[in-house]
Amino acid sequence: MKKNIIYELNALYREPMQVVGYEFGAGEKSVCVVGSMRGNEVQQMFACSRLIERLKQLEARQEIAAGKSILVIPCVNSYSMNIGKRFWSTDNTDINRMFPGYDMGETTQRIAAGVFAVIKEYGIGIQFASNYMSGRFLPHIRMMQTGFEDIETAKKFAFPYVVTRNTRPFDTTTLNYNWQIWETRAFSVYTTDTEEIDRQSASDAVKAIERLLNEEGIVHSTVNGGYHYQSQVLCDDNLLSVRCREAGIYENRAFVGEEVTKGQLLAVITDPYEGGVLEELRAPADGTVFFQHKAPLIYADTAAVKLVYLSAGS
């Protein structure tokens, strides 16, 4: 393993934020993973540094291809990480909304280009990303349209789900997105949670990853479990979200992966004075919680929950 600096920035009244890559093997630039880039990403960089400690086991037994090399960048954003700040600490800007980035431009435009510069070469981008939903998911990849997405090499991590969707015209200045442009086969790995450690989806997330390593032929493992059927592809039809009209406290009564049946009690919404029943939330019909509302309160007109949802066809 060889730990480098892939961009440095310095401050006036701090230490210098270093962005620091983790590059295992030697040559090709095969597989780039990406972890944290807001500063309430926890799982995120938890994520990565279970892949790192999973990369240093392989490459002591030497089950890294030769001629294959592999970097990982745990984290973009360390200074907003320090505060616990989504977004860039000083502006409120955010790093995923900069690139391809500029290196004569705003403090996150050029961070964006410095550590862009370094990871556009590499022939498969793994991020691990946040939704700007603040909730519960299920475990999936996740794609843009944009004419370069890859469904059948997504499907090599065997997740239950592969989710793509049409590109919007913020989406052009994402990493995924330039990764798409610049002929990088680019990937969003979606975990349970954001700001809490989930060990299990972290686990699970590694796994993938090490499956598809397997199956690009970048690395020799045994790796055990994954999803024994091919992944299913969604669109954003397939996913229909229950709103709530009420405002108050909010209780899940169903959870992320479980399948439900249409008119079956999915969460209740509580006065948050006199403890009486605002709202009960019932599916719509059959399907299987994909996203969950996971705050105490929840804002009326709120997307509580999320449901895998098949219509007849599809």
The other form holds:
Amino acid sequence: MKKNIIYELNALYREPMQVVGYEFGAGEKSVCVVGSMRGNEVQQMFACSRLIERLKQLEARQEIAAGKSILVIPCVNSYSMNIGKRFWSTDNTDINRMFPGYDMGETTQRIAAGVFAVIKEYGIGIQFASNYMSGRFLPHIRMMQTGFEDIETAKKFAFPYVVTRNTRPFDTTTLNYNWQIWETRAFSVYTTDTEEIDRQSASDAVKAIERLLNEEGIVHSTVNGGYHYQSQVLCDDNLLSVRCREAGIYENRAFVGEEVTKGQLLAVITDPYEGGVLEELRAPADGTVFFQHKAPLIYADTAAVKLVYLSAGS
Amino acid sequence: MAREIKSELGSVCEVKLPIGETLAIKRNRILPVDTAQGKRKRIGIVTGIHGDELEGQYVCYEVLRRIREQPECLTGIVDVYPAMNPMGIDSMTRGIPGFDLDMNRIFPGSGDGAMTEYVAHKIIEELSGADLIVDIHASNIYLTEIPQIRINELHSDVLVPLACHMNVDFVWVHASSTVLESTLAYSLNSTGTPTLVVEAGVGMRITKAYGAQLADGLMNTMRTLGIWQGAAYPAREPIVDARADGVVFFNAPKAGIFVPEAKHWTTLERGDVVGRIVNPLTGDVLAEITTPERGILFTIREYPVVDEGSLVGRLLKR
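Requested next: the structure of the form predicted in complex with its partner chain (the form predicted alone having been shown above).
Full assembly next; the chain just shown is listed first.
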């Protein structure tokens, strides 16, 4: 393993911010894995740390294929993580809205450019990502439909679901989009949580990546446990939003991954002062809980739960 | 003959908040009380999409004050939306509090998405069809801008003639960028509602002179559109620049404290010093930022702390 400084940014009163990369094997730039880019993406960094731990073992056992190199960058934004801020510490911009970056531009454009210059040549790009909607997800692989998305490779993670979605204008400056445009096979991995550690879903994600590495001939190892699904491929239309009309105290009555039947209670919203039930959210169809709101308070007009139709997908 | 006007207070949309409160995006519609037939012209004055940009608050007040002073001059509809992001304004937050989202990157929104997308969708529904929307911004808390209008080159044919009535100093026609397709202005312009984006002043402040300048421009523009019959205000002719390389960006080469030397909206010669980046711990000058050629400094850094790459100024080449 080689530990390299991918990018360094100097500051006036803080230690320089170093983006550190861990390189395993040598030769063809096969796979790059990126962890947290936002200051709250603790689970994403944690999952990378588990992956680095595992790759150390594989390298020691000489189970990384000859002529293949793997790069893991656990954290791109340690400055924001250290002060508990989601976006860039001074101007609140999002590094994951700055790709491919600009080395003569503003600070986060420079960070994006510095990192992208190193990672754009990898054949496969994997990002541990988070969603702007706060809540719990069923682990899945997500890809934007750019025309370059590679669904067959995505299935090799053996996650329960591969989700593709239409590209929106603001997506064009994300890492995933730009990787695809630069002809890297790019995949966003969503584990269950973001701001809290979920050891099980991090472990499952690491095993899924190891499974992909085996399928691609980049490592030759035995993967014990983890997911073994034939991934169901979904698009936005296969996810059914259950929206709330009321606001108040929010409590789930189902769990992520639970198969529910039409009419089953999914969540309740209660009056924050008097405790009475304001609204019951029920499943509009048979399906699997794919996403659920997690915070104890909820606004009205929020997609609180998303279901996968049982009949949907491939 | 004296003409009466009426004020209709309403809201673009309302969303219940968890604890005993409803979020409402408020609108004040001012229109004449008469029986004139036919469709009236309509202008929408929008501000507060970014909760830390407050220059537009004074502009809204000043336009309403002028209309109330001469109600007989109003012949069309003036819709004023001073707080598109009311929770942001209330909490000194640029984005939408609770979501950490830039509201001007989620348009046109969706009737089926998260609450924020629903709100964006309702705003587009509300504003569509107006004869003109003016979206007033105030840069951010880091930079001071001379009153200017920014126009995507895709919509310049329609918008530049309108912008020239707005009494701004500068009209910047810039290249198209995919990411800007998520803005309010792009969404409206691309669906046939002309929308001007004004940048003036600095975040978290009101610069009264700029506010009065923009109010003059809005009254003149309303006059041109047939919404206002009052006397024209003296108006400046803006510099219109559509060159791909017409603007020099000054980015901090070092992290430190930026101390400006040049005055805002002055002509600088090649080699003039815009400012210095200094280290208060050691007393060193870390960098001196000079102009590569002659031009007018239309953006200047207001917030002194800079990272490597922070924008400290923009120069319009002359």
